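Next up: a single chain in structure tokens, the form predicted alone.
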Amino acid sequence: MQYTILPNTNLKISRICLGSMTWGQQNTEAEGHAQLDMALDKGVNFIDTAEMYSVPGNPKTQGSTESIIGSWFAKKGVRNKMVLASKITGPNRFFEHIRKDLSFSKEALDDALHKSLKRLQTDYLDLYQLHWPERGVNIFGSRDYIHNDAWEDTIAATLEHLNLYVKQGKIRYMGLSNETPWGAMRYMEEARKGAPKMVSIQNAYNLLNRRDEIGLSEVILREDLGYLPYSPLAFGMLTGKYLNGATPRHARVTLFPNYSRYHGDGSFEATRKYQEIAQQHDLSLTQMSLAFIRQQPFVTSTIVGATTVEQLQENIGSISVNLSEEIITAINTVHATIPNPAP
């Protein structure tokens, strides 16, 4: 395993950090300890979730990830060994089960933490991380951004908010999730007038999906801000699983149709392309996919999730997979022809 720093911080981290939205709906609890038996078997001390989990979101199974992974620290007795990472829901009509305040008021910040340290058996968080921001922005398969005047900007208060955990010792460090260049920079502004600084960003980024090279990118080099990208095989397109009209038992998107972001006539077009490229190179598509992401210069870490032990053990191998520039050229020459097709 590899592992870096996470900028601002002291926190030493792999450079594949465990994803675990999957536990508790599509994988039974005693499916996620043995994915997190395995991780910290090959070096892996680092664990992505969030109260909103397991995914699709749904009532009955709400909070059921945190409690798989608090189930598994006190069986193994590891926490002091796991950098553990989570998050707090954003406004959405949808999730109002698991609270009606989805604001990030100091009254719903109470709530979804102790609530999420009482479900990890834990009493504090390495990472705490906003899971979306309060305002309307052009995220989950949204091109275009529609402005909303009607937001009023509560950044400073939030801030002030999570620092009193951060005194109070139950977390560490604050992170950000699903945020835009501008919104990033505007906690930027917040640092430099003595607020606490945001230490990553967690996004979606992909071969079919690679709009934080636009303006992000700058942000976060120049900010030296940890990047965490999630969703690095596009919901398992970038196995190439999906391709000529398969659709395999127990996948996500076989079980979740409406999980069709990265399904599109443009996404199928460069997964083919991608995929003949991995194969001229004796590469699987999932490590070439991985590999990619892990050598752009502005990414810290990069969130996998699986739903069997085989596809994480392949994920995690792509830690040894180095690609060349002839084959980074090549995949390049492909997003030049078809970029950005899943937003």
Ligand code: NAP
The other form holds:
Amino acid sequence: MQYTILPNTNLKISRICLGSMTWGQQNTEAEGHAQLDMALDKGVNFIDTAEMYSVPGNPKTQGSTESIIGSWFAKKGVRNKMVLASKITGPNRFFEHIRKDLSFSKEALDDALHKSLKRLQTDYLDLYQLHWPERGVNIFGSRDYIHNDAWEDTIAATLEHLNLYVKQGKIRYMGLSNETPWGAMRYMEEARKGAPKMVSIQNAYNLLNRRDEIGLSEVILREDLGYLPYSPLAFGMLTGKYLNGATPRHARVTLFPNYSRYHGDGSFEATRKYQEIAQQHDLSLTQMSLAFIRQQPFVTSTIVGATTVEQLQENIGSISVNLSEEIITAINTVHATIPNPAP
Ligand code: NAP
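Mind giving me the form predicted in complex with this ligand, seeing as the form predicted alone was just shown?
Zooming out: every chain and molecule, the one shown earlier first.
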């Protein structure tokens, strides 16, 4: 495993982070624990979860992923070996079963954080992230930005609330997710005025969605932020498993067809081309896709997801794959002709 320091923290994290959002629906507790065991064994010390998991969001299974991680900590006694990240849910009418108030008010943060800590059977989180901004932004597949004049800027107040938990020892650091360059810089502005600094941004980033290279990568490097890419395999598309009209059994998009973000024509076309490159160089498309992300200078640790230990083994194994200039040039040539088919 390779390790790095999450910028502006004293957290030493593996460059592969274990995502968890399938545990509690697609995966049982035993399967989640088996993935955690394997990850720990292979040197992965960084876990990402959220109060809204497992996915798809559902009142019956909400919180199940954190509970599965909590029962693993209780069983194994390894909380202090792991760097644990979770998230508070942002505004979205589909998640009102979690809380009526899905803002980042003091009341909402109190409710979210304390319930997460209880389910996770721990008294602190290493990283607490805002799952998506309070204001409307173009995320989760939307290309266009629709401006909402009515949003009231609560960023300074949110930082103040979060800082109380830092002082109480309940969270060590705070981070962002699904954030834009404007949002990131707005938080940095508060940090320059003396507020605590958001240390990381967790966004979708993969070969079918390289949008963050355009604006956010510079913000990440110049502001010394951690970047934690999620969905690095585009929901499994970048394993090649959906090519040639395949509908693999038990696979995410077969089970949940409305998860179609990475299933547009452009994504299939680009994936076929990326697969050709991988085959020409005797690589698995999966490992080539993960290595490409890890090799970007603005990427801190890639959040991988898996539904079997075999998948997880392949994904963690990508840590020792290094793409040559020739392969990167070939990838960039495809990207130039089919840029960001799945934003
Ligand atoms: P992903 O890499 O795009 O997709 C992972 C899925 O692809 C697996 O669940 C599995 O699904 C399939 N897969 C993975 N490895 C494979 C392999 N080697 N061979 C064949 N199939 C493979 O990642 P993701 O699950 O979307 O996201 C990873 C993590 O990021 C999540 O667990 C979560 O912690 C985080 N995340 C955060 C946000 C956010 O808004 N902040 C959003 C999404 C995810 P099947 O077996 O079902 O095909």
